[in-house]
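This document starts with one chain, in the form predicted alone, laid out as structure tokens.
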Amino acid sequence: MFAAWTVKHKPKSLNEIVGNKDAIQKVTDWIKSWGKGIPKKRAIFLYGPPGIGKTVAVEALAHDLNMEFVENNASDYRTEDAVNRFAGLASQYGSLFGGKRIILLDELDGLTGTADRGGVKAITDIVKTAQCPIVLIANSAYDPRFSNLRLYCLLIEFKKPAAGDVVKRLEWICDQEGIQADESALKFVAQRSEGDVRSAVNDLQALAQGKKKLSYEDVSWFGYRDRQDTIFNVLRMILYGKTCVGAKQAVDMADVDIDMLFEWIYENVPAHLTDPRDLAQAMDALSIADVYRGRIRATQDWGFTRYVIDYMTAGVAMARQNTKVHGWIPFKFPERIQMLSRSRAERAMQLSIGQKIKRKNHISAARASKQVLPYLRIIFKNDVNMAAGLAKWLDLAPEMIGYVVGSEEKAKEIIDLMS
């Protein structure tokens, strides 16, 4: 039976974790300090690049210390009520059988999305009164939204492990799988991963699946992982592809999902297929692919994905019949995604401020953001003392104050007055 090696060979004990020994020791010391009473910092905030073992280290520690492990992705619990339902009660009581408990909220970066409605504040409130260890994990602890939360957490940075440490882990996996691997091959995989242990294990499985020996020649064709170069190469294979098979194979190289790849192709087709007949045929193929995307959303039948891929890759590649290549044409990031990101972020900020106003004025958040926010702007721009009072009363975060006043200098003046 097929199983991902990242799951099959996931470390179960701390001595199996790759690298970050100092950081892991700090986590262990903090957990053990709970045996002497509740520490000053009731939560730790682990941060660092993805794939380097932050989450699995906490799992392994809970296993080693025989603790009940309660985990969920914070990005799945963005509202105040949802966070309280998941972590609120769990943080106040012991486990069912009287054992020790540790709560993990992973992927806090997801809380910076547009759906966040009080999630960060709820986590902060829980951390202040927690009766058991709470571990928070994100790629970066220094997002402005976490500024208040950081005050109540012990920050511990996880760094990319050395290539030599990654090689040792890959050697162990090869032993478990009965694969005889050249050291040079494993070094190449480890160096290519750039410290991302999860990616290294995934690459090893892709390269060694079905083999009993793995040589340097088996891995040397793999290029270094560079996501921007990768998407450009994918687009090149599709927009300048000579065969349907080659264009479809490009999807396997993509480091983005199907929907994002569709946006990249849609954005760049007009610049690279300059003959009107070719462009019309390519856009027709993309429109059919989009129809199937709609059917997937409506029916949740993922079997339609094959048709989306066929039309947006092979369909576009085969449209090139009359277009001539005239020099180098750069690829552009999808403008529709940029526009949506900008407008989404602004709407999310307005709604977050509306939620704050709602709690004090008993009106809907939507109405507050439309009818009250404009007056707040006028006050904040013209009277910093009144602005400081209102900001404190409404419990506005620093980034909310900056958005309302529209000036970094005045925002700092208001924040200074509040403190």
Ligand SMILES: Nc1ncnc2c1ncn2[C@@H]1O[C@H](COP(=O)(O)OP(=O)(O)OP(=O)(O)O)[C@@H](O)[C@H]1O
Given for the second form:
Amino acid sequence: MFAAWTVKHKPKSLNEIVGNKDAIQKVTDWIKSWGKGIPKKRAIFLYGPPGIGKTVAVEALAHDLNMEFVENNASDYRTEDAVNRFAGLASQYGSLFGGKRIILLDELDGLTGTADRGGVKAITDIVKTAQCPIVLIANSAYDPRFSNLRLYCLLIEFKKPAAGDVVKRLEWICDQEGIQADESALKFVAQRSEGDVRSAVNDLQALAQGKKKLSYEDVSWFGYRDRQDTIFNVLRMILYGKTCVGAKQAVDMADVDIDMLFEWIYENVPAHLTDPRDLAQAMDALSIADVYRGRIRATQDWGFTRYVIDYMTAGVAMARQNTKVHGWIPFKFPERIQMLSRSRAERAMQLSIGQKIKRKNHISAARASKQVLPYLRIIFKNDVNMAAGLAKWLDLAPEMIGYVVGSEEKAKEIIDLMS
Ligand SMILES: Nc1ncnc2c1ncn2[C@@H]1O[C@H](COP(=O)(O)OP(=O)(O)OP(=O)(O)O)[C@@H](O)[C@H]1O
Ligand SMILES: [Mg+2]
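Same protein, different condition: the form predicted alone was shown, now please give the form predicted in complex with this ligand.
In what comes next, the whole complex appears, and the chain from above leads the way.
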């Protein structure tokens, strides 16, 4: 079964966490200071953007210091019962088994509405008298709701790690997965994620899972689009949608156009609808959507768009009848688009070789790439000496030679012979 790499490769120890060294040091010092008695601030408030390791840093710290770790989502503290349980835990430093305790209250921003103002107040009251370290986490600490709570906390900001740090983590994961990745490829993935390690790891998995090698070409083709967080959510809404309306709404959220969304759905339906009847039904819906797409192309009547949308979203969502959901299945990038962009690059290469041939032979570049290139390929593969002579005469660049012979080794041999 598949496992999300963010979970499979979740850092266990602090030395696996990239970035925020100073902030992590501050947290560590503060936790350790409890050994000498209760510090002035009994809680710390960690804040910063999503996916940069706030939660996992605290987990790793508790692991490294061998502490009893109590982790909760702040939104669990809406009921009086839960608050009392929290108060009970916070009233003792030592745990039953002799270890020291640390309490994490995560996702504080999740508390909303008037009822929850009680929640923040209850948390504040507990922090004031806590007998063990409490860590609070939120994306922003400066929400007015927290103004009173802030007074009792040591504020520590987590920042987005630099791209170089993210690359290090991606490298490590590739190592574990037995993937040989070019640094340029990982750099690209890291830069795209803009410091969000979680989404960088997700991207990496979508692009590299099952591969032995990862090159820049394998990742650069989706560079024209923004972060695809939303596309994953959109796909989830469609492939796991319970209602037609919900599935249709997904289209408005998508940051890709309808044709592209069609490709994404088409690529991912087979893996996510495993029951054959469900799959047949979904593919049927997609094929009808595709017929309407064809009609739009033929007639330019964009009124058909609504049918395309209905069939490819609601039609697919409603196909799910018998498929059992077990485990987590990653979404894949549409291969068809990848192939198209690859063949586009290939056509460009053929044409530029055609230009070189044109210069010497006075035929059009298009004709040269169609009619001469295949012969060139045979010659290059069979006779390196002749290949070197021809390459020199045609003034082919090294990457063109590589493309014509289709093997790095032979290309090197030819280039060596040329000089
Ligand atoms: N700095 C990091 N070093 C290594 N892995 C990281 C780092 N940040 C995030 N990750 C990966 O991303 C996953 C999610 O990280 P984490 O839950 O700590 O993010 P967060 O900052 O708490 O985000 P949120 O605000 O959404 O809760 C981790 O399980 C880990 O796989
Ligand atoms: Mg978190």
